[in-house]
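Shown here is one chain on its own, the form predicted on its own, set out as structure tokens.
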Amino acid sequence: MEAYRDPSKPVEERVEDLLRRMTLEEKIGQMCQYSAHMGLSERLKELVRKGLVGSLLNVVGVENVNEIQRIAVEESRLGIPLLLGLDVIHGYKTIFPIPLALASSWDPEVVERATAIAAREAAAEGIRWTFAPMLDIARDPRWGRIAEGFGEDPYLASVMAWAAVKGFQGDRLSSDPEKIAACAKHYVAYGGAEGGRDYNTVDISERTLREVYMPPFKSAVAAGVATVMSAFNDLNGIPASANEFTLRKMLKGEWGFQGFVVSDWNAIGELVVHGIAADAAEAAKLAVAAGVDMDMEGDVYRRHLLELVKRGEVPEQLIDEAVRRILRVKFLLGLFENPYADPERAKRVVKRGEHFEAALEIARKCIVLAKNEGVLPLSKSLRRIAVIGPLADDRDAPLGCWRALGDPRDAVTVLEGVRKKVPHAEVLYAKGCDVRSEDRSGFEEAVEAARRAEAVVLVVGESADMSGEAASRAYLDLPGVQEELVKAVWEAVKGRGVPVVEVVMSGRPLSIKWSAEHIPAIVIAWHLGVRAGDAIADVLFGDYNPGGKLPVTWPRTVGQVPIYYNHKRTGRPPGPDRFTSKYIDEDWRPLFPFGHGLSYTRFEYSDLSVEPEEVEPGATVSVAVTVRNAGGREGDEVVQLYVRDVAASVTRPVMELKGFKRVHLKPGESKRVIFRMPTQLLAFYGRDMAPIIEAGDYEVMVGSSSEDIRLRGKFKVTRTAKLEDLRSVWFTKVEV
């Protein structure tokens, strides 16, 4: 038996044995990925048969998976199985909340559970690679892909990145039939696109790149992520898919990444459009030299690498390095031993009942109560309730963008959730208007329903296709005439003591300033997946006490964008003086700040301790606080730890999240929450761009949001220490 076929041999030995047997053309074939979104064409089958394809995406269905794998394994010369991928972003067929909503849970166990179930379902049908998690820091909600990531903060996103990789892959990449390879994307700084326009230019300093945009990717690499996707965007003059600095120097060099890099869809071919390559051949040369190991759907490597190697313009060693990385992932996943999907197992696993129950539990944890002036929870004794709005009975919107193979027929709408929750009540429904329409003809019916009701639930926001890729928005208001609908309904009932709740479904923060000033209760529901309606109804009627917090700042108006909590201080921070950093026509503060989220109970903070008061670099600071549920309902509080470097050699943010813990407390119950914070989390890049932990004073802030700080303390770092080994500056989780 050839060594590469022997599962008892070490993976590296199998890789080298197979590599020696491959022709140059077959090696390049492993570096090529194509989409089967139009079906398994004869052209694709023939390329697979010749060993000229390493991966396919968008092959769905057990029958199709097994057909194409059979050709690869039984009809190609070396029998190398395909790595089959799909955008399994927040669920496979059981759809969970979008990633931005998952981040609102502030609970990494929620993210790990959702991704583990997604992996289990996908693997059961032969999909062994997902293009997730998306780890782009996004501070501009105009950018549609903010929905796919974990928000604006490097630390929160890093914690969630770790959890997502562990959920998809387990503790390490292996042949576990319930795990799949994860892909950290879009590397890197894609979320910083100018004007929030997808695919656009990014121009930022190296310090901002390393301190803001890189940490979630570092976390994913530290967690063992199998693959990384190079982004579409131009980064400081060099497109990300031809950027040797970020790919070879940082990712594969400084961080020691052992997996492989795949380009985004035709990102290599687009190097010509960027104007950095004269033609596709030059694009191929630039990308492979930079460190892109696999060409997604561009067909650039297959058409040009062979000739480039023969002409001596691309060393064959670069090809061998890329193929080693790709084969290593295939061997680790056990594809050579188990390339096929089991139809019976797929039937048992996909969309099973416990997955839908998990979807409900997870959706509840992701809901954020943004405002509540004594309206919520609603009484179950209400006799007549009006459920109004274009998304109230919409089955598609809850699934959100990038819903893999999710089926809207599986989704529970808010209207259905309310009707199930109060079966004795008369539930009046009026759509009012469409999401993006200018048609107001449905207003009269909506207003009449509101007038007849004892409580009103308005369900407004964005349809699923209004966020995600290629869904940038210039305005962040409620689309169409939805705000007019909200105003009309409010005018019809105000002054009558009728509770009015606005439920906002969206894939991004929206500027709902009028609602925040007038509507007494606002629930931010994002796009919550298949059990959205049930989860929202549980919160509306008090069967679940919301505990979610915002992972991203909500602006008052689009003119404040970009807006984020951990901004620099400036020499003239906002104040009463005209000549300070603010606007003359709008408040500079956000509508809802980062970390914000209310509860049906009340939490008190006390007894802050920070030990030791002086600490050496490399040691740990313990920050402890007592949190007490001082209200009458059990509920969750997210205790948030922020730190401010009082004076540093380079300007630092006003505050930075350095730890958090979601705790559940019964009425009257107290818990002591202890954060053990390694001083490595204080590191930043100094004037010489070397990472340092700097001597000086640090302020500690503990609270319920970035603007609701309850307790303050301080400590001192006694001396400055450079971190010579950049790989030591991993994302470090605070122990709680």
Contents of the next structure:
Amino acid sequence: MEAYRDPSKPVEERVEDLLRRMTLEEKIGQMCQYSAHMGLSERLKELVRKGLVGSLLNVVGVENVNEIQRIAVEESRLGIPLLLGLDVIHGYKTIFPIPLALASSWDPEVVERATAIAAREAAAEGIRWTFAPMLDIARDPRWGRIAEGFGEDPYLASVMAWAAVKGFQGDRLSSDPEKIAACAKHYVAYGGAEGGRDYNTVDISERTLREVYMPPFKSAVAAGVATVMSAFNDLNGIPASANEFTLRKMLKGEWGFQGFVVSDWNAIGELVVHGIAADAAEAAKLAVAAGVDMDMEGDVYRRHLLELVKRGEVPEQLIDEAVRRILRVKFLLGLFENPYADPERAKRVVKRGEHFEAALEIARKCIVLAKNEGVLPLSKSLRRIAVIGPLADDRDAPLGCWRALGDPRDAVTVLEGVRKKVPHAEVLYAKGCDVRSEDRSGFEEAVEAARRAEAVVLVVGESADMSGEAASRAYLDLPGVQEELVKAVWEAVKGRGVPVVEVVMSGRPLSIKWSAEHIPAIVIAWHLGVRAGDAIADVLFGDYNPGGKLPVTWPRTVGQVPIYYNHKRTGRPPGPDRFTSKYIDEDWRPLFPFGHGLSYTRFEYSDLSVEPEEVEPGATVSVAVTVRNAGGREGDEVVQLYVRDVAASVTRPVMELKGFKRVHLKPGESKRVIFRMPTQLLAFYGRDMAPIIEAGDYEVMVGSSSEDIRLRGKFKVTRTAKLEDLRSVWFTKVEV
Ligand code: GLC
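Got the form predicted on its own; any chance of the form predicted together with alpha-D-glucopyranose (GLC) too?
Time for the whole complex; same chain goes first.
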């Protein structure tokens, strides 16, 4: 048996043995990925048969997977299996909340659980690679892809990145039939697009790049992510898919990334459009030199690399390095031993009951109670409830963007959830209007339903296709005439003591200032997946006490954007004096701050301790606080630790999240939460761009949101040290 076919051999030996046997054409073939979204064409099969394809995406169904894999394994010369990928972003067939909602749980176990189930289902049907987690920091909700990531904060996103990689891959990439290779994307800073306009230019400082956009990717690499996807965007003048600095110097150099880099869809071909390559051949040369190992759907590597190598313009060892990385992932996944999917096993695994149960438990944790003036929870003894709005009985929106093979027929709508929750009540339904049209003809029916009801649940927001890729918005208003509907319903019932709740389903923060000023209760439900209706009904009627927190700042209006909590202080922070940084026509503060989320109970914080008061760089600061449930309902509180570097050699954010913990407390129960924060987390890039932990005073803030700080303390770092001289640590440990 050839060494590469022998699973008892070390992976690296198998890689080298196979590489030696490959022709240059076959090597380049491994660097080529094509989409089968239009089905398995004869042309595609022929390329696979010739060993000229390394990976396919969008192959759907066990039969198709096995058919094309059989051609690769049994008909090509070396029998190298294909790596089959799909966008399994927040579920495969059982669809979970969108990633922005998952981040709202502030619970990495939630993210790990959702991604583990997604991996189990995808792997069962032969998909062994997902193009997730998406780790783009987003400070601009006009950008539709804010829905796909974990929000605006580098620390929160880094914790969730780690959890997602572990959920998809397990502790390490292996042949585990329930795990798949993950892909940290879109590397890098894609979320910094000017104007929030998808695919647009990104021009930021290296310090912002390293301190804001890089950390989640660094965390994913430390967690062992198998692949990284290079982004579409131009980054400081060099497109991310031709950027040697980010790909070779940082990712593969500084961080020692051992997996492979796949381009985003034709991002290599688009180097010509960017104007950085005169033609596709030059694009191929730039991308492979920069460190892009696989060409997604561009057909640029297949058409040009062979000639470029033969002409000596691309060294063959660059090809070899790329192919080593790709083969390594295939061997580690066990694809050579188990390339096929088992249809019987797939039937047992996909969409099984426990996955739907998990979808409900997860969705509940992602709901954010933004406002509640004595309205929620609703009484179950209500006799007549009106459920109104274009998303009240919509089964598609809850699946959100990037729903893989999710089926809207599996989704539970809010109307269905409410009807199940209060079967004895008369539940009136009125759509009122469409999501995006100007048609107001449904208002009258909606107002009439509200007039007859003892309580009103409004369900408004965005359809699934209004966020995600190529879905940037210039406005953040409720689309169409939805706000007019809300106003009409409110006018009909205000002053009558009728509880009115507004449930907002969206893939981004929306400017709902009027609602926040008038509607007594607001529930942020994002796009919560197949069990959305049940989870929302559980919260509305108190069977679940919401504990979610915002992973993004929620603006009053689009004019404030970009707006984020960890901003710089400036020399004239906003204040009463006219000549300070604010607007003359709008409050400068957000509608709801980063980390915001209410509960049906209340939590008290006490006994803050910060030890030691003076700490050496590389040591750990322990911040302890007691949190008590002072109300009558059990519930979750996300205890948040923020730090501020009071004075530094470069300007620093007014605060930065450096630890958090979601704790469950029964009425009257107290818990001592201890954050063991390594001082390495205080590092920043100094004036010479070297990462340092700087001597000086630091303020500690502990609270329920970035603006609801309950207790403050301080400590001092005794001297300045270079981060590279200290051991790497990623997160604050939290003991409860
Ligand atoms: C898309 C997206 C990327 C996705 C890829 C494959 O253009 O940018 O996130 O993974 O193509 O579908």
